[in-house]
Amino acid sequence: MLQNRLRLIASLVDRGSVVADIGTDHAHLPVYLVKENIIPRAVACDIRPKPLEKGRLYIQANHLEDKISTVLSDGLQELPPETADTFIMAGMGADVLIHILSECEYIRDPRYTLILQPMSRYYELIRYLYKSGFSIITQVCTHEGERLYTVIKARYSGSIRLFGEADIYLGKLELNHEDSRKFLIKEIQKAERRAIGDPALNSVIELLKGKLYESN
């Protein structure tokens, strides 16, 4: 069984799809997909040979050698653009996701998925992706314990989004969702933290309380 992070990431992904998952460390979410029959085939990716070893064992274990296959990649270096037509980047910083993306000219296609689960800064990544021709598609959260994760799904339009800084916390997420509220609540804590050598950041704030206080 998969936790609330990965399942919710599992949630996102269209049935049919191809799946690369960069980053897989121990396949656990290909297995899943595809022993779900969510999926028919996947690849798993690291950069690192160590996890990515034992992703092979596990996809081994579960007799998965058929349609689970494993690459040794630095991002999508080592992916031709046919090898999937879903992307799945998850458990990095923004800074990572946003690298990734930047190196990989083929994925500004609209027939790619992204599914992006970013550990910090996920505001800069939504910047990255407004600025860069990306749609966000939906935008949701969850929790283990007491830490608050957000899971972005995006695709390539070419249209360039103008956005103000209250737009880059807000993303798609709905404030409806308990869990979406609570994540806000903690970005708007960070950013009040920030906000001591940055008072420019007060009036993004004020505009995301503002948000909260509507959805109520």
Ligand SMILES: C[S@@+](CC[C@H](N)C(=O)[O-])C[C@H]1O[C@@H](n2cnc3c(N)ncnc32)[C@H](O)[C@@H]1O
Contents of the next structure:
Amino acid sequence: MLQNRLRLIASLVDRGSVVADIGTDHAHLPVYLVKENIIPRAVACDIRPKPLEKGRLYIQANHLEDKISTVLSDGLQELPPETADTFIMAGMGADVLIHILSECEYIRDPRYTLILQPMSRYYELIRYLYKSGFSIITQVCTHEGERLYTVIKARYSGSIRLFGEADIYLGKLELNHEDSRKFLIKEIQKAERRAIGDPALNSVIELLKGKLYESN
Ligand SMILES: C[S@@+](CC[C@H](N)C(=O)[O-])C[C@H]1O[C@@H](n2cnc3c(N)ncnc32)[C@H](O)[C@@H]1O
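Next block: the form predicted in complex with the ligand, after the form predicted on its own:
Okay, now the whole complex, with that chain kicking things off.
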């Protein structure tokens, strides 16, 4: 059984797709997706040999070596374009995700689906996506204990949308869902602390509070 965060990510994977799990570490996600027959095969990738070896052993323990291969790679650098149609990048900071996406030319193509779960500064990832011609298909949240997580499903569309600062905090959060509300409330609290050194954030915070109020 996967915990809430990985289970939510898995729920966004389209049935039958071929997945590359970037920063796979333990490889729990690709093993779950193949074992549950959600996807036929996957590639598990990591930048460091040790986590990749941990993943390989887990894949082996589940007798899935013929369906899940492992690749040592910084982001998608060692993965040719035909490797997968869905790229999962979870459990890393937004700066790492932005680095990985900006280093890969071929990912700017509507045939690829991205499932992104940033551990921090999700709004900077959304800023990058909007600036780079990606569209958010869906954005969902969950919690494990006190910790809240957001997961973004996105795809390249080529359209560069105009956005204000509040738009990157709102992304596609569905504020009628409890975990999404809680997630935004927590992010507003963090923004309030940052606003002490950056007063321009105050107008963004007021806009976000207004959205929360409207959706109540
Ligand atoms: C905290 S683990 C997350 C594991 C799993 N994806 C999850 O969400 O539970 C982050 C993993 O990402 C790997 N990583 C960090 N930067 C990376 C990069 N540029 N390319 C590939 N893997 C990377 C790390 O080595 C580590 O194993």
